[in-house]
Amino acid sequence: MYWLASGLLYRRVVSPFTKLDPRIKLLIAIEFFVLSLLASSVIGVAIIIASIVAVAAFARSLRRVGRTVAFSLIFATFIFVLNLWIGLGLLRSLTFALRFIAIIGSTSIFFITTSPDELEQIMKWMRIPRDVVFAFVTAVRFIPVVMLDAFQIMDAQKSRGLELEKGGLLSRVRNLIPVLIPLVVNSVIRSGELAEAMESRGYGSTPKPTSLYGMRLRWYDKAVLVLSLAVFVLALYIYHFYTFPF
């Protein structure tokens, strides 16, 4: 699972894509995302993960991408056997399931692409509190490092004899106690050390900082914004007034 860990940490990569203003790349990732939900037959979902795909290639980040799809496929695979055990039919069911990947697909765009500094100039400027930006960027910069120490720790537990697959529920259960105790002891050791690095830098003595970076539209920007509103509205109108046969 550290493949999985590591696909979720940040890792700069210079391309066309991930040079466009945060915006754009969120817009494009919302316009995915609706398409998503809307579309309703096989060919629809298939046409936009495709498109996912060449999106992601195009930005240089397709491995990682793909890191997230290929986790998303398990809740998948239980989507389509789920409705397909209550009746909706093959068709619908594999649709159900393909819609989901679509959905991770389209989010995972945005976040591989997207720096947790770009992140949180968004959120400033949709005017968001400060501590509420902070929270959230935070979290996205922690998450991925605890689950990377988890299972540092559970690969540690295990060359001292600690048998974390073998057992029933509750057994498998009490074994992950060595393995949540110092988990919990570094992420409060982190969050202490956190705190001291905000006091140090006199966090909230400003009641409007101000931020090195800013967000500007360049030419480019406004050309993918401009072709990407024209797909979205094109592809909108071929699903409102187009009925794909599956």
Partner chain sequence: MASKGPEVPLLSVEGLSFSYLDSPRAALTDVNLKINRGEIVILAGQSGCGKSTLLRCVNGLIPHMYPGDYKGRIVVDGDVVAETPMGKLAQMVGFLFQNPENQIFMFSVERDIAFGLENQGLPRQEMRRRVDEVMGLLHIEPLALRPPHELSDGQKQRVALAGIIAMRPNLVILDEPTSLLDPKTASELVSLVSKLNKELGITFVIVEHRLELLTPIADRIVVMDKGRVVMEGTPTEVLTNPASSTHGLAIPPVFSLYSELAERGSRLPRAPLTPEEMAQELNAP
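Next, report the structure of the form predicted in complex with its partner chain; the form predicted on its own has already been given.
Only a single chain is listed, so you will not see partners or other molecules.
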């Protein structure tokens, strides 16, 4: 179960793609997203998925993107079967299923290659208020920590003879109480300590805080920007004027 918590942890990878300005990464993800939504043929979606895989490889994150995509396969299969069942035909059902994979792939490539720090910068760039941004940052930072708390609490209670999986639905729900109460108590304690630590480091003392990192478009970013837009427009053009055989 711990992998669930660890899956939420950002892992730093250095690659030509991860080094891009986060706004460019967001743009590329959005382009993929739009193309996946518009694609209406098996070949079209297949090409998009292939490009996503290529970008993931370029970002040295093939395995992590692969893991999410593998996870989405379950749903994709479900979509496929459902569409077949309502009589959409093999090709269209397949397109829908693949499209779902492409959408998941395009979003996950953004979230996997973008550090929470960069997400924060994007949010600031979008002029989201600082308190909201900071709340987001702390949530991302502490969700895995709180999950770890939950596992430790379950361990402590299991060691006192609590059997979480025992009994009918009602008693299972009741069994959760000894886990949920300490979890809430601990979260309250933790947020109190966080608030103290924030105050002690002068959070909110100036209306205009600065940032150690800034976003700046270098020539490299600009080149990728132009390239990706060109490819995007070309793809739209192809969609519009060319029909794939299937």
